[in-house]
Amino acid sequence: MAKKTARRKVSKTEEKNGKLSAKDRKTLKSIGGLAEGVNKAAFRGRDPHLEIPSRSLSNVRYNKTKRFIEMGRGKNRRELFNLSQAKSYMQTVLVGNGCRQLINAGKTTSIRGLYYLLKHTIEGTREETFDEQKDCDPIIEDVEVMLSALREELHLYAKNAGAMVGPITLVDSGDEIDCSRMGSGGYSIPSIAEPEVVQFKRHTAKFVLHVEKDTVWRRFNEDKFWQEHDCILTHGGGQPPRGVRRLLHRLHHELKLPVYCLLDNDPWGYYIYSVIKQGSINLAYESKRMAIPAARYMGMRSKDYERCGLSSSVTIGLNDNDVKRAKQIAGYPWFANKKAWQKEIDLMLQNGFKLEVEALINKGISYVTQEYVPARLDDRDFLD
C-alpha cells in the first residue's frame, strides 16, 4: 500500500495570496523585504532603521534624454533608538503593515481610511500613533518612494477630483461606460486609474484637450466642442489629482493622442503644465508612469490681451508671491533653455498681470471654445 503523504494545511492568508494579482503579490514582497531588513536588524543585534528615499528638490535631477524628472540616490536613515526619529520609524512601519493588510484582504480604502485603522493610543502611554492626518499623508509617500510603489498599488485611494467626455468606450471596475453619454457631468475619473481597474475599449478621438478648471471643462461640454473637433476633454479641478495624471499618460502613451493643455496665463498654470509634462518632486520616482514630455501648453497667453484684444478689467495684477514663482519657474531646467517659454514669462512679468482662461468670456459665451481654441489648433500655436 502506497505510503500517504502528509499534506500542510494552507493558511487563510495563503489562500487569498493565491487570489491576488502578479502586481498585488509584487507589492507584498516588498512590504515583506521591509520587514525582514527590520527583524534582521534586530536578531543581529543591530540598531533598526529604514532608508528612505530623499523627496527633496536636491535630490531630484532632469534627464534631458527622457525629458522628464528622476529621482536621485539621496536617502534619509531613519532610526528606531534615535529619539528624534522612534515615532516616526514606528508609523512607517505602521503604514506599511496598514498597506499589507488592505492587499491581503483584497480591499481597498482612502488615505483618511487608513489613517483611522491605524490610529490608536499606545499600550501603556497617553501617545497617540498619529495626531492628525497630516501626521500620517507623508509618512504614505515614504512608504510609496520607499518600496517603489504607487499608493494605487498599496491599494490606497484620494477623493475622485475630475472629469472625461468624448467619442471613448471604457471599461471600468467591469462595467462599460461610453464616456459621450455622461450627461453636463461627465465620467468621474477614478483615483485609481490602472489598467486593472480601467481598460480602454474603444474610441475615434483625434487628440486629448486638458483643461485647468471644472468652470471651463463645463462650457466646452455644453458646446459639445468634443463631438465637433473628434477629441477627449478632460479636467483635474486646478493641479490634477494622480488619477487624472495617470490617466492622461496612459490615454497618450496607449491610444498614441497628443495632449494640449488649455491651462491659466500665470505661474500656477505654468506649474500645472510643468507637472503634467515633466513630473512632480514628490512622485519623481514614478515620471515614467505619470510624466507627458509630448504635451504642449495651448494655455492662456502673454500676448493674448492685445491678440484677444480684451478688456484692463479682466487681468488680474501680479504679486510679490507670483512674481517670484515666476522666476523659480523661468529657472527650471526643463524651461530654462527655450527661448519661447522665457519670452512668454518675461511678457507677463512686463505687462503686470495675469489672465484667467475664464476672462475670454469677456468677448462671448462660447468665444473659447468657438474662436480661441479652434484658432490655436489650426495655427499649431503651441508651447512646448
Given for the second form:
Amino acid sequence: MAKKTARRKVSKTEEKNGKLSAKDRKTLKSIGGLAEGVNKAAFRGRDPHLEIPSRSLSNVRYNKTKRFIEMGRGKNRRELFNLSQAKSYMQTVLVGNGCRQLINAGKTTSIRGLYYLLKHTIEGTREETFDEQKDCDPIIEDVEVMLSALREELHLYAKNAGAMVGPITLVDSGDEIDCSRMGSGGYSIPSIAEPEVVQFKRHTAKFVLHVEKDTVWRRFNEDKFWQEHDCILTHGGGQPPRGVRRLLHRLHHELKLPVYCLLDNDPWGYYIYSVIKQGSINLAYESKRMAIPAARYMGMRSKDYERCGLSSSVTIGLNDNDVKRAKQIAGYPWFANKKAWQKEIDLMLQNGFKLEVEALINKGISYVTQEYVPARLDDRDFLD
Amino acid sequence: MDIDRNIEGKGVPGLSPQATNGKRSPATENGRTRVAKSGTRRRRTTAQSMAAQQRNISVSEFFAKNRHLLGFDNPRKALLTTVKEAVDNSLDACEEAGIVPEIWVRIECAKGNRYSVAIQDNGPGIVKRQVPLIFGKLLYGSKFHRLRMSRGQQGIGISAAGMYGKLTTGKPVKITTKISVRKPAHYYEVEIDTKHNVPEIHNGRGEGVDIPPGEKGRAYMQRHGIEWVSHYAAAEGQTPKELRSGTRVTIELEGKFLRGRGSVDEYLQQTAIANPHVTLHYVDPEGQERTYERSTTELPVEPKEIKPHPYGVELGHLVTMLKDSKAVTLSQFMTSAFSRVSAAVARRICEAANLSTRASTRKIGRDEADALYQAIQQTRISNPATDCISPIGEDLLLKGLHHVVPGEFYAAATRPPAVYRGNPFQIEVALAYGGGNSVEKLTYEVLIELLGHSDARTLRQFLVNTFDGIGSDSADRIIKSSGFGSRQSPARMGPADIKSLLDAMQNVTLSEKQSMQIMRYANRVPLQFQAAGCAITQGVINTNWRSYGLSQSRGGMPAGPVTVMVHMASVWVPFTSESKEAVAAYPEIEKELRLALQAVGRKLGMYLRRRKRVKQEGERRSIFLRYLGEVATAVTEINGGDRQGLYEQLLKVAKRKTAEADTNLDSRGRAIVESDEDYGRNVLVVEQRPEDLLVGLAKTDDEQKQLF
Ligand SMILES: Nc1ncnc2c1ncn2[C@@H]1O[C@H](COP(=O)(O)OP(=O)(O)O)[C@@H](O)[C@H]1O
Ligand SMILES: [Mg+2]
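Just the form predicted alone so far, so send over the form predicted together with the partner chain.
Next comes the full complex, and the chain you just saw is listed first.
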C-alpha cells in the first residue's frame, strides 16, 4: 500500500512541472497509448493484448545496401488472458508505468534501478512482480521496441563500461573534458552517449583504434600510442555496451574517423567485430544508430602465429563450442561472401587454436604498440 | 462318520444349489452332490444311523480333525473366529427380534497367550433352558436348517468357540442373558462334555443362577465378578438408559492378538461398514477403546426362506426330488417343489418335455427326467423371489462407508437381484476415494498433532497405524531415509526430527503407489482371507480402472487412495472351499460383479475428471486474477483513469474467457455439458474447501467466490 501511494505522489508532482523536453513528451505519449489500448479493449469486453515486434533471429535480416542488421516486421502477440503470457503482460505494463514515472520526475536510472522500482509482492499472493533482474531486462527491451523508444528516451541506462583516451575534447553533461589529459584510467564512456549528453568540441585524431579489453587498452595508453599516431583509443570491456557502440558510431559518422578494431583471434572476437560493424540481433532496432559498416578488422589474425613467429605455448586450443561458433559466424550473411573472412575463419579452424592480443607480449612487452599495429597501419592490412 | 456332510445336508434340505458347475468342483459341492444323489430314503437312514453313532464319537476328536474348517487352525484365527461367531450371533439375534443392535466387544489379555473375549449385545436374550444347549452342545443351532440369507451360514456355531476355549484353557464359557427388564437374568458357566457332546453346567449346582432385576442383582453381579453392561452410554447431562435385554458371552482361550490384515480390528471395522445400523464398542487388549456409531436406526429388511428355483437344480437332484415328492402329478410336483413355477409355467415345461402335466411323479424315469431337465432350461421362468435377500442398499452403503472410511467421494451401486444356479443373489459395490491421513496432504503442524495423539511405542508403529498406504516396508524405508534408529520413540522428537521425518515421508511414499483396498463381504460378514482366490478380487482386477482415472498395471490391482467394498448377498453363498473365505466364480456372479464395479467406476471417473478440471480452472483463474490488479493499477496510473472501474471490467472479460476455455469438447468438437445430475443417485461428494484447489491465493478468495 505504502508503495502505491509513493508511486502516485511521484506522478502527481510531475504533472505540474512542465519542464519536459519534446522527446520526453513524445515518449510519454506512446506510453499513454499503451495504457489506452488496455483500457479500450477492457471496456469493449475484448481480450487485451500487446503487439511486440519480435526480437528473435527469424525477425532480423541483413540489409545489403545499408550493410547492417535490421529488424523485420514480425510481431508477437502478448495476451493478458493467456496462461503463459499473463505474467509478462502484467510486467510489460509495469515497465511502461515505471518509465513514465522516471520521465515525469526528470530522472534516469539503471535497468537494475528500474527492476527495484517495480519489484514488489503482488497483492494477496506470495508472488513477486519480478523475481530477478533477468526477468525485467528483456521486458525493458520489449517496451523499447514496442514504443520504438530508445532506452535513453525511457530514461534508462546501463552501467558504464569502456574507456576512451586521445586528442579530443568533448562536453559531457556540461563539463568540458580533454581526453588527452585523462591519466591512466581514461574517460569513462557513459552508457548514454547521445548528443544531448555528449558533444564533440575539437579533435586532431585521424582514426579510432578500438581494442577488445581494458588490459590491452592500458598497454596502448601507457605507451602513449595515441599521441604518436594521432588516434582515439577506446575499449568496450569485451562485448561493447550500447554507450561505447553509440560513441564509436558518432565518432565515425560525425567526425568521419575510420574505426579499426584490435580483437582476439577467436570466435568471440569475430562476433564483437560483427556486432560493431553490422549490429546485434537483439538490438537490431538500434542498428541505424550503432552499426558501423565501414569499420575494419585489424587483428589478431589467424596467420599471425606464423607471421609474427609466435611460440606454440601462447596458443589456446579450440574447443567444440568454439568450432561450432566459428562455423556459425562464417555463415552470417555479411561474412558469407567475403572470401578473406572465409579464409580467415578456415585458417583458425585449421590451426585448431585461438590467439589473444595479449599473446603478443611474448615477443616483447611493447611489441603490439611498436611493431604489430604500426605494421598493419602501414600495410593497410585489414579485413573488411 | 462324517459330521461335515451332515451339516451340509441340513443346510440345504433337498437342494444342491452348488452342484458342479463344470468349471469348479470344490470339495463341498462333490460332497453335497453325493448326498443329493443318494436319495432321501437312504439319507434318512443315514441320519438315523448317524444319530446312533454320535454318542460314540468324541467331539474333541472331531474338533481336532476339523479345526481348519472351523476357523481355529491357528491361535490368531481362533481369536478372530471366536469374536466373529459371537458378534454374528448377536447381530442375527437383534435383527430377528427387531432390536437396533448395540454390541460391546472386549478382549483382555489374561495371562501368557490366553485371552478373555467378552461379547455383549442388547438382543432379545435367550430363554433359560436353551442356554446350556446353545453354548454347551456342538452343532446345536438354528440357521443350518433353512435356505435363507443369514450370517450363520459361515460359522460352525458359538459352541465350537466354547469348545476351543475349553480345550486350550480348560475354562468354561460364561453366559449372562436377560430377556426382559423385570425378569431375572440368568448366569451360566457351561462347558461341553467332550465325550458325549452334552453341556455341563458348573455353577448353581448344575442349574445356573438367576440374578434378580434391579439394584439387588447389580450388587450380586458385583460380588461374584459377573460382568454386565447395564446401561447405554448417554450424552453428558442425560440419564443413561437401561438395557432391557441382552446376552453376554465370555470365553477364555489361547490366542494371539495381532493387528492389520485378518485381524479382529479389521473384522469389526468392516462389520461396522456393512452394518450401518449397529453401534459397536470395542476395547482391545491394549485397552484402546473404539466406538463405531451407527449411521442409521433402520434395520435390514428381514430375509425370507424360499423354495429352490428350477434353474438351480441339477439333473440328478431333480430325480431325487421327484422320488421324494408327495405330489401325485407332475404339475403338482412342479408347482409345490419349486418357486416361481405356476400351473401355467408347469404346463409349458411339460409341453416342452413332451410329458403330460398329469403324469404320475412316480412313473417318471431317468429319460423323462432328463427331458424335463432340458425343458426347464428352455423355458422362460421368472427369477426367484428376491425378497429372501436383504441387500444393504445404496443409501446405507454410502452412509456406512462414509462413517468409517474417510474420503472425498463415495459411490454405491446395488445391482438388481440375479440368479446363479437358481439361487437368488445380489451384488453391491461401494467405493470411497481420497481422504485418510494422506501423506501428500500432510503438513508439519498436522504431523506434530498426530505424533502427540499417538501412543505408539515406536516410530514404525506410529507410521503404520496412523497412515493409510504406509505398510511396514515403507515405514522402514522412511525411518531409514530420515536417519532414525529402528526403535526411535515417536514421543521424543524435536522440531528438527519432525521436519526430517516429514521430508522422508513425502519423499519415500510419493514414489510408491498406494494400492486399492478391497473389502469383501458375504451376507454382511467380512471375508478376510483367501483374497486372491475370490471371484470378488478377480472382478476388481479384471475391471479396467484406467478408464476411470486410476492407474493400474495389466492384471494388477488398481492404484490410488481408493477403498472398494463388495457385498454378495445370497440365500446360499457359493464358497470355493470349506473355510468359506472366498466366493466361487460362477459366470452369473462374475457378470454382476463386473456391472456393479463398472457402475461405481464410471461415477468415480466422472468425479476425477471433474475434479481435475475444477482444479485446472481454479489455477487458470487464480493466475489471471492475481495479475489483473497490477495491470489495472499500472494502466490507470498512466492514464489517470478509474482503477476500480477498469479492474471490474477486466474481471468480466476474464470470467468470460475462462468460461469459454472451460467448456470441454468431445471427440467431435461439440461442447460437453456436465451437470451435477450426471453422477446419478447414490453418490456422496464431501465438499473440498476451494482453497485446497487454488494455488497461493489467500486474500483474493472472497473475490473469487463472488465472481465465479
Ligand atoms: N447372542 C445371542 N442372542 C440370542 N440368541 C442367540 C445368541 N447367540 C446364539 N443364539 C441362538 O443360539 C443359536 C445357536 O447359535 P450358534 O451355535 O452360533 O449357531 P447358528 O448361529 O449357526 O445358528 C442361534 O441360532 C440363536 O438362536
Ligand atoms: Mg452362530
